[in-house]
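Here you get one chain, nothing else, as structure tokens; it is the form predicted on its own.
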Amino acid sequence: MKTNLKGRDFISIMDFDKEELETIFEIAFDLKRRHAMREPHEILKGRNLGMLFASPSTRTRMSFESGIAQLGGKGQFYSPEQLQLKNKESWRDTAEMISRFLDGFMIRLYNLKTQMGTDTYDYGDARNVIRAIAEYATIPVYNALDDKEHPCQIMADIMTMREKFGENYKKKKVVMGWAYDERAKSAGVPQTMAVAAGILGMDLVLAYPDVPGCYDIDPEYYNYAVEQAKINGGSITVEHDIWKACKDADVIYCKSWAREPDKHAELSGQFKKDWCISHKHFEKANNNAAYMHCLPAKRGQEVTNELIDDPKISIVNDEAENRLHVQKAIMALTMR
């Protein structure tokens, strides 16, 4: 185990190696067990976590706020309108101040144009802001969603796969697929899943419609994932037919994303029928296969009600709960 993570930021999965990710999982499982037994684990007693939400959240806010409390610390919630960011204070000045008052800082920053009132928005701007904050802050900075990744979510997802399948989870066929939704969303989840799968040596199928440039994940993430998979004994493949992708699958994890909103709006309707995940897809999968989604899911578009509510197949609430435990592990290792 690599436990020397004190002071580290958690911004990108690519910042961590295989052993470090495995350490986070081990601590997460230990903290989950201790929480279940009501054993005190106030590892961060007296610590304060700042939480800046520039986009809406249910699971992220609840899990971080509950998590720091269970570790003995306190969480402070802010929106940009409550800080001097509203009056265009620089991110550097903000970062230098949070380091004087806090012990850790979580930021959820997605779609700067809408949430932060900027005139323009380019892919990667939110990541650049988080990196800038981390550069000038002297406390750990945690990425709770940006326009490139959703690292805490994917750590919880993989923790859930380990719970269901044991240490053999790396040899299970995981389908990280696109699902229909009229709204264009970030590709952060599949991009993060790809690199995590590569680092950990998992077998991952990326499934999405064949619309060049629209649903392909960022080449930076795809190329990194493929290279890591070669090193670590895993595989990253691409399939454009969801029915073929689901054949012999052990996990079908599908959500909507689009890198080109205009093209998505024009063309996505033709995929609505096949790419709304249902029990029919699981007829192609292995017995005991699981349905996963990071939530919130667009019922009737991304997934049928019958499937997401099926307790024998759907483990979406298990993976949502594991946000709490894996984030506690990240905070405990880095903020102590």
The other form holds:
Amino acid sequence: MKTNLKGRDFISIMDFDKEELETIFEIAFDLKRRHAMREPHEILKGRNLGMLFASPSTRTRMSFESGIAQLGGKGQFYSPEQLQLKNKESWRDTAEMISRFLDGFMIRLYNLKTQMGTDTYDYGDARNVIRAIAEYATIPVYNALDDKEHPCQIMADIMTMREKFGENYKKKKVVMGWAYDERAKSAGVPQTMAVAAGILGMDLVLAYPDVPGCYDIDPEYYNYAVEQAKINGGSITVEHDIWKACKDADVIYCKSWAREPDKHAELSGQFKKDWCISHKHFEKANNNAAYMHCLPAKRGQEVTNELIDDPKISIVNDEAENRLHVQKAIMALTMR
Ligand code: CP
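Swap state to the form predicted in complex with ligand CP from the form predicted on its own:
Entire complex below, previous chain first.
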């Protein structure tokens, strides 16, 4: 175990190596057990976590706020409109200030144009802001979804696969696939899953319709994932036929994303029929295969009601719960 993570930010999975990610899982399982047994674990007594949400959240807010409370600390929730950011105080001044009051800072920021009222927005701008905050803050900064990644989500997802399949999870066929939704959503989940799978040595199939530039993931993430998979004994492959992808799958984790909203608006409708995940997809999969989704899911578009509500297949609420335990582990390991 590599436990010396004090002071580290949790912004990108690519900032961590295999042993460090494994350490976070070990601690998360320990904290989950302690919570279940009602054993006190106020590891962060008296610490304060700032939580800045520039867009709505159910799971992330509840899990971080409950998590810091269970560790003996307190969470402070704000939206940008409630801070002087609304009056255009700089991110740098904000970052320097938060270190004087807080012990950790969680931020969700993924579309600056709509969320922060900026005139222009390019992919990567939100990440640049989070990196800048981390540079000027002296406390750990946690990425709760930006335009490139959703690292806390993916840690919870992989923790859930470990629970279901044990250490054998790395030998299982995991399909991280696209699903239909009229709304164009961030590619943060598949991009983070790809690099995490590469670092951990998992067998991952990325499945999405063949619309170049729209559904393929950022090449920076794809290339890093493939390179890491070679080093760590895993594999990252791409499949454009969802039915073929589901054959012999152990996990089918499909959600909507789009890197080009205009192309998505024009073309996505033609994929609706095949890419709404249902029990038919699971007829191709292995026995005991699981359905996963980070939630919120668009019922009737990304997934059928019957599948997401099927307790024998759907483990979406276990994934959501594990956000709590894995984020507690990240905070406990990194906060001073
Ligand atoms: N999965 C996830 O991040 O959910 P929320 O948007 O509800 O936080």
